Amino acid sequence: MSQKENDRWWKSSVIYQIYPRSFQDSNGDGIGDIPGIISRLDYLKDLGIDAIWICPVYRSPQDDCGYDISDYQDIDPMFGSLEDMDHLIREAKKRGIGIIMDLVLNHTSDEHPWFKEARKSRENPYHDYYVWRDGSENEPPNDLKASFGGSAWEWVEETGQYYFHQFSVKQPDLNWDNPKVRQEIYRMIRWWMDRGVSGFRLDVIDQIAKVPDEKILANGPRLHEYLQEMTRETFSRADLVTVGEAWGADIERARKFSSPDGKELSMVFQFWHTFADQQPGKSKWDLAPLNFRMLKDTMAMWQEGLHGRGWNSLFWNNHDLPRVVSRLGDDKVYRTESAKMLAMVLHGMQGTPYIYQGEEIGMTNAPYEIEDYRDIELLHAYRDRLREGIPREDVMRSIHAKGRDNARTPMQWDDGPCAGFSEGEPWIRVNPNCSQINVKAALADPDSVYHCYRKLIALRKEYPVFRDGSFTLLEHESEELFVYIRETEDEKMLVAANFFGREIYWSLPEEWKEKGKVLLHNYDGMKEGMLRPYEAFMIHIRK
């Protein structure tokens, strides 16, 4: 790998994800917006992050919270205006922060002008912009199911055909086999590049080359051809970061996606580690106790598999995943200790870390009643699982554990009635624990989760071993300890963590006792031969 490739700015960066409708409301309508994000840029600058990934703010009917886009080149009025977005890009840049847009290229809204035309007739010039198949009413082309429930095929009377949708019926899939579609997309991407964005997150990008007739929904035969063409015509023309959401990625595919040759993407989000607490072969709603060895081995596999041959994205949670301190830590007795432990384990690895809004203050899941939830996936799952005969208490238990709205409750800025998020009625309930867990309290407490994240971000910029070091997993057989070493020619670092809420016997090796410098620790002082509940530390040695 050349020095130029290794110096790409995003390899030393930490990225912060914002779910706009839940971050900060500026006008009292209960919905977060772009001016609200601008008002919090100084907070993010002080945290130390380098870029902000913003979930979709494009014009949209909001059937799937903005992932159903009706105009890629305009901002939905609920979030502000195009002028507001330009202002955000400028103000963020002043603070050394890049803006990463969320691009949904697999599908559009059914209210997009392209689809409104496409459904009029088979002869319409836009008809072939989408995936259609012949058939007769009530007899879909095949039995493929949509992710949100029901058939993946929807009948249109005007054309006497079915269109394909992998998600909501209001999210028809684009036909990437049509070169006109691809060129329209590339023009739109260059338009955003000209406005000064620093990169793109690409929603379900591994599904664009689908072959529904053969039931191939991800990693289709032309996927890498399309990604390389898109990069040539767009991303390669600027120093951008690109990250693709790729649920179907394995090590070999990820090496192609994120190869140092830069022909495709900077990195991908893969989700192997998120399966460690669900029943094998079942849905995410089918809960299982955490398989800690699987979690540990999976993360080690990706560290070792991409070292020098690709690049990892590092994340515990996002807008689609529950809060990590509730999922893998202890959100009650040891909330602070476990949140810091999880942060150290993740940020000590090689890759680009992503912090999801509120993660840096240890926000937790919100176990609401069903009427308080808003997520389309969650509500479909509730209906479908009850229909399958699953007891309501079991359905609610899985929703409380895995529902996407756990991550979408308003950001907790202070202990006020709406947590400082809005002066109006929030679009979704604020987590009641905002009176204890909030930014105001975190900033005032030097021992808070926030200050741990702030220190981690600073350490990643100070020590090259975070970016460049090899990864070696220790204590392979342990059912409680996550211990690894990062190493370069000049330095090495040990990260040790007790992943559970009980004391574990373990002694620090003599070399690290004698020569090591403690970079970060979530307890005061070491306890000889023992790791306390959720205890974690980082120790550094210069060779």
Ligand code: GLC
Contents of the next structure:
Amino acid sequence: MSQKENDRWWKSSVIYQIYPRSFQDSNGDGIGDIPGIISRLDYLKDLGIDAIWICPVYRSPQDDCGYDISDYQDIDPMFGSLEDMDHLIREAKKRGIGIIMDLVLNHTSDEHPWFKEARKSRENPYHDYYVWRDGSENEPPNDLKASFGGSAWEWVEETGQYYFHQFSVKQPDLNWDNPKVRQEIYRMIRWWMDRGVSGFRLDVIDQIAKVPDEKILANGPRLHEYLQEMTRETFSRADLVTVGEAWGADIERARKFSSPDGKELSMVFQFWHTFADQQPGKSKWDLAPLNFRMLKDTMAMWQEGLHGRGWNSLFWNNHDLPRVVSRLGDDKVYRTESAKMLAMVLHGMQGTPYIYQGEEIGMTNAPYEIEDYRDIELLHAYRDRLREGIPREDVMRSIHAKGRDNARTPMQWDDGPCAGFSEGEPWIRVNPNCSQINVKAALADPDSVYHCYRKLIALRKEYPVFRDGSFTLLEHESEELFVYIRETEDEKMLVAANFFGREIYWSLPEEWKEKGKVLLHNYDGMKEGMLRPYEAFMIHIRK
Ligand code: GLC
Ligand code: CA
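Following the display of the form predicted alone, present the structure of the form predicted together with the named molecule.
Time for the whole complex; same chain goes first.
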């Protein structure tokens, strides 16, 4: 890799993800908004992050919380205005923070003007913007299912055809095979680039080149062609970061997506490590105890697989995944220790780390009653799984473990009413543990999870080994320990972590005891021959 490729700004950056409706409400309507984000920029600057990925704030009927866009070039009044957005971009820039927009290009809302036209008749100029197939009513073209339940085909009387939707019925898929669609999209992207954004996250990008007739959803035959065209026509004209959501990526493909030649994207989100606690070949709701070896092997495989040949994104959670401290740590007795351990294991790796709002204070899952949840996917799963005859307790257990609303409860700023998120009634219940877990308490406590994240971000800037080092997994056979070494010509770093809540015998190799400098540790001092519950540290040697 050339020096220039290695110097891309996003390779030494840490990105913070904001779920706007749950971050900060500024006007008491119970919904987070853009002025709310602006009011918290100083907090983010102190944390040390370089860029913010903001989930969709475009105009939308909010069937899927903004992932159903009806106007790509306007802001939903619920979140503010275009002026607010420009203001946010400016204010963030002043603080050295870039704004990353979320691009949903696989589908629009059914209330997008293109679709409203498209459904009028087969002759309409916008008809071919979407994916239509002939058929007769009650006899869809095939049995493909939509991600949020039901058939992926929806009948339209006016055209006497079905349209295709991989997600909800209000999210019709765009037809990327139509060059006009692609050109409209590129124009829109350039328009955002001109407003000064620093990058884009591309929603389910590996699904844009679908061939529904052959039941090909992800990784369609023309996917890389479309991505390269898009990058040529848009992103490559500025120094942007781009991250594609790619559930279907394997190492081979990820090398292509994130190739250092810059023809496609900066990196992708792949999700292999999120499958280690579900039954093989089944859905995320089919819970299984964590397969720790699988988690570890998977992460190691991606570290090695992309080293020098691509670039990893590093994340434990996002707005679609449960809270990591509840999922892989212990959100009760060892909440602080385990949250820090998880942070060290992830941030010690090669790639660009993403912090999901609230992760930096160790926010937990929200085990609510069904009435208190809002997410379309969760509510459909509840209905469908009960119908399949699964006992209600089991359905709720899965929802408490995996439901997307676990990550979508309001950000916990302080111990006041509504956790300082809003002065009104929040759109979704605040987690009752906000009286203990909140930003105000975390800032005041030097041993908090927050200060560990802050330190990790600073370390990444100080030691090049974080960005450049090779990765070697140690203690491969261990059922409890996650230990690895990062190494460059000048430095090496060891990260050791006990992933569980019991003591494990283990001795630090002599060399590290003698020469190593401890960069970060979630306990005071070492205990000879032993790692305590969720104990983790990072040790550095300058060669
Ligand atoms: C992505 C988003 C998710 C959304 C889906 C459909 O997976 O992260 O929130 O529901 O795409 O757009
Ligand atoms: Ca608001």
